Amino acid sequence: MVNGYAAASLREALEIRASRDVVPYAGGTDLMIENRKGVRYLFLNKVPELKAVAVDDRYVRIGAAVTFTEALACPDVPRLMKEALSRIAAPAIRNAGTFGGNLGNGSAKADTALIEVAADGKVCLASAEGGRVVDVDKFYLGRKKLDLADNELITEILLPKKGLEQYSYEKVGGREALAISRVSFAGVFAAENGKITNIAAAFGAVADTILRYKDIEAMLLGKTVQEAKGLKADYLNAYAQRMTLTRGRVSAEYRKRVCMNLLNGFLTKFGI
């Protein structure tokens, strides 16, 4: 049985955490191996709120307690996303994983959060005082370090709802199934009226947060294609200075020749 409280609306949740001890989670798939002693939690399976898909003129509005199944299932979640939703665990995991738990997790492997900084994504954040908006790249401070408020909760995961309709998705893991990321990529790329209005790369598994280097980016913005591409050493080369990761299962050597190939095949996709 587990020890703590089950919200069953927004409001109730947020009041809990204001005022309780509480380690919230909806589906737990990580949480629970974790086997933590004397710790309550805040169960938000149950808050309706939580649980919506809902678009705007903008965004693509994800709940935190929406689960990969359903997110698979939703017409409105983008291909890009849902790339990287099925690729995720298996069936079982997929049901109970949730949004909002994958961000929370603090992990550079999250397959979600990969998404979300190569998409420009923003999470919404809210407290029984308020709530905030904030870019998904800035909400990752650091390895299983975030930028949450001990009285806060994430309540929605925000995708641009257009310009993701061109992209690269690669997951390396040790095996085919159930793996857990080595080195992973998602690019995304846009042009009009023939320059280059985004061109997105982001890493993940590979240091403590995930990597993306909009400085870098900006080299190719603007650009025609045939531009980029006369360009394409130099920007691969900047890469090739500012990576520095770190080892896991394998070594950081072999990481980073992993990017690198992925960054290139990107680029080449889209003629560059």
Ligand SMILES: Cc1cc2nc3c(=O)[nH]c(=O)nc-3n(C[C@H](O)[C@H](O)[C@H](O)COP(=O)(O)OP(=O)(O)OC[C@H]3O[C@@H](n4cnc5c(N)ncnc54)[C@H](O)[C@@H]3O)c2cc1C
The other form holds:
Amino acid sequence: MVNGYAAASLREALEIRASRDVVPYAGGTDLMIENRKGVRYLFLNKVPELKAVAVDDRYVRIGAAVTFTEALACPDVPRLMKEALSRIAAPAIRNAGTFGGNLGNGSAKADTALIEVAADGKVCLASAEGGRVVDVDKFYLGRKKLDLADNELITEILLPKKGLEQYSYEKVGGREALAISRVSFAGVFAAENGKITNIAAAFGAVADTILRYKDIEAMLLGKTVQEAKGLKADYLNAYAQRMTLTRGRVSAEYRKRVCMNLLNGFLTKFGI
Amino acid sequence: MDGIRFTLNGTEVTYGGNATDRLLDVLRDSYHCTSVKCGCKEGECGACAALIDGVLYNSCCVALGAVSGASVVTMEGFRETERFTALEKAFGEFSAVQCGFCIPGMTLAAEALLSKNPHPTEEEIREGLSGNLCRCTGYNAIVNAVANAAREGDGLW
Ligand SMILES: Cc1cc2nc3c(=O)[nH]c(=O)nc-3n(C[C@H](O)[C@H](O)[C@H](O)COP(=O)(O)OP(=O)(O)OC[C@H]3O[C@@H](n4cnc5c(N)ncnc54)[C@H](O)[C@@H]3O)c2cc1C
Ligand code: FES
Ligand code: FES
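To complete the pair, please output the form predicted in complex with the named molecule; the form predicted alone was given just before.
Every component of the complex follows; first up is the chain already shown.
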């Protein structure tokens, strides 16, 4: 085909990626809007290795070219992820949009990336030379900047199989109406023997990258819910100090207040 | 170089242009499928909907290379089916069509919904049509028409 390569296997896709100047194309829902001129696409929508969901002993492994609709129909995909997926746009977009494309776009508004950051998810990258696995939060280097080499493709997203049962997910302002002002939040909570073992909190669409502050989370790790209650004011204050948000269509102060409310709601939900 | 082969409304075609071309433009300009409307080119309005291997897509968000080997159906093909007749009748009875611009997309979205879920609730119909904007009807007539088509056309989907 003219100005395009259709790969039938991952190996073929990686060879083309290494030897030609191509833009990976999965569902096209970001690329076709960008409408870049003079590019050649590497079509990934028929690469079987990128279309599967698998489960190993630790992770649910979602292929980069799995669409949101396919993931919603898959019993292995965690409920937290499905909640975010079901609130993405409308059926025709969910039928096309993929996990790899959502990350590949590099946007802090990417709804599946928010879940991956909150869930300590990982992204698998491959080139013709080999593969590597990167924490999703480290994959984002800055605004629209990703730790992705020119010869690499995203192949899989890994989500932990266990530990995502208790969560909060909120998306404020639908994309259609309020794309620029929206805020999204995902929190994951876990406790063992009365002690908090996870209290991940991630904020999307409010800064250049998805925000998560593990050092502030550490204040409450290992504490009982009662102890955490006592530390709540300090903990919230630490977030308020740290968060510097970009101005959208609404003021940064307003967005921050929404973030703090969502964070507070998350703590309250789990008794803190 | 080989062209891009796909089936359009049941006929095999070969497109010799760029793989990066927008399906919406190619359907309208090269294949004269003018039922496929351009309302936004941003994936927001659903007027450009087409079925690709039975799945609903916005053709403004699809590059030609992605339909290589696929079966593409637009209203020009769908109107030959019994299912279309059932939807057309219901849309008529419920006065669900005003200017008509959104209707090809609405109809294909209804077809995509009913082929997965032949007896949807009102909420499911609204969700199924949520990517299709209509400037005229206020949606209720369309939702009622789809519900009626599902009832009257029982067994077709
Ligand atoms: C109307 C509309 C509503 C939307 N609503 C939402 C929403 O609510 N939430 C949300 O998060 N997003 C939304 N989006 C954005 C978009 O649908 C998502 O970001 C989607 O996940 C993109 O996936 P894709 O497969 O279509 O990506 P593509 O457009 O195919 O690709 C996007 C980017 O990723 C790169 N890429 C794709 N696959 C790979 C890979 N395997 N390896 C390396 N790079 C790759 C591409 O080169 C490109 O730069 C919306 C878009 C539209 C048009
Ligand atoms: S023209 Fe494609 S969704 Fe509006
Ligand atoms: S009937 Fe006019 S846009 Fe729907």
